[in-house]
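What follows is one chain in structure tokens, specifically the form predicted on its own.
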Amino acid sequence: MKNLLKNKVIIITGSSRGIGGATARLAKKYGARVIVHDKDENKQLKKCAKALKTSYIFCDVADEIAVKKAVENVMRKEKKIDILVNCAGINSAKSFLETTDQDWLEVFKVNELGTVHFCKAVIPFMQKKGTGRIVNVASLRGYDVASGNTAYSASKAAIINLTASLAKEYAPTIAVNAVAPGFCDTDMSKTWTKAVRKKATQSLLGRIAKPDEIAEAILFLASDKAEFITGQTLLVDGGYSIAGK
């Protein structure tokens, strides 16, 4: 597996921490030329790039023009983009009646449109190259809706639909898949209440996921090992979604 992604150029959005960060570290281990990303040129992003001895880009995924410029900069330096992993995202824990239009727009601008913007920027280069792989990060909540984060759940369901739509439109040149993580030990998990943490451990495996475990699923779909897979969303939740059925 050491050379799983040897010499592949991979952009991973939202990769200075969490699942994105774990995916960047693992991709580097697998031989990829990794481009890490965050919203701005912060210390965490620079630290991540330095640790991996790799390049970084920064832009607001909700800003289509900024995304396009960032991707063009990658192309000028790397001459190709083999893989795009869309990890950038935000959550909203408000109940439905508490949410404002602005809350909904903000979540969809980052989670859904952010994914759209990077796909739109990268796909033309993959088409010229004649091949490419895209992996979007959805969520268990795109299937198993919970109260209190309606906007987030809806945005992740939209990513699942987008993934299938893009796979149809750009086959056979570009494979597009998604990973839908269940509860995972990231910075966000530190904000969980006791009730949420108890619920999170009710998977068939009796625990929450480690970011590296989600990263393995993402990079499998990004690799040539998944050549005959497209338009699919892989649910990686430790069996949580069927535990009570």
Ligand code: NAI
Second form
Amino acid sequence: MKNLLKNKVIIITGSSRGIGGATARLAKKYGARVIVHDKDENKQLKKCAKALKTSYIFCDVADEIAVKKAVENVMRKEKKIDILVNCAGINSAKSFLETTDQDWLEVFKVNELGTVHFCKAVIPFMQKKGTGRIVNVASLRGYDVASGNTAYSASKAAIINLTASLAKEYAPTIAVNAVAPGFCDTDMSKTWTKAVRKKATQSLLGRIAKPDEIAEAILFLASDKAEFITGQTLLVDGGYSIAGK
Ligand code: NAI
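What would you give as the form predicted in complex with the named molecule, now that the form predicted on its own is on the page?
Below is the entire complex, every chain and molecule, led by the chain shown above.
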């Protein structure tokens, strides 16, 4: 597995911490030329790039022009982009009646449009090269909804749909897949209520995921080992969605 991604140029959005951070570390271990990314040029991003001896880009994924410029910078430096992982995302934990239009717009701007912006910026370069792989990060909530999470769940369902649509539109040149993580221990999980935390351990495996375990699934789909897989969303939830059913 050491050479799984040897010399592949991979952009991973939202990769200064959490699932994106674990994916960046693992991709480096698998031989990739990793570009880490965050919303702004913060200490954590610089530290992460330094630790991986790699370069970084920063932009708000909701800002289409900034995303395009960041991707063009990568192209100038690396001359190619083999893999894009869209991992940046935010949670929105409110009951349906409490959510405002602003809440809906915010979560869709980051989770769905952020993915759209990076795909739009990267796809023309992959088309020119004649090959490419994209992995989007959806969520268990894109399938198996919970109350108090409507806007987030809808944004992740949109990513599952976008994944299949893009796979169809850009086959056979570009493979587009998604990973839908179940509960995973990251900064995002610190936003969960006690009740959610308790529920999260009720997977068939009796625990929540470590970021590395989600990263392995992402990089499998990003690699040539998944050559014949496109348009799919892989649910990585430790069996949570079928427990007790
Ligand atoms: P996290 O909060 O630790 O990391 C999210 C990353 O996205 C951070 O680096 C953050 O700065 C970046 N980000 C947020 N808004 C951004 C913006 N507007 N522009 C650029 N970057 C932005 O979260 P975690 O848990 O690592 O989540 C990663 C992905 O996995 C997200 O898409 C999340 O929805 C998804 N996910 C997480 C689960 C969990 O249990 N932690 C479960 C299911 C899905």
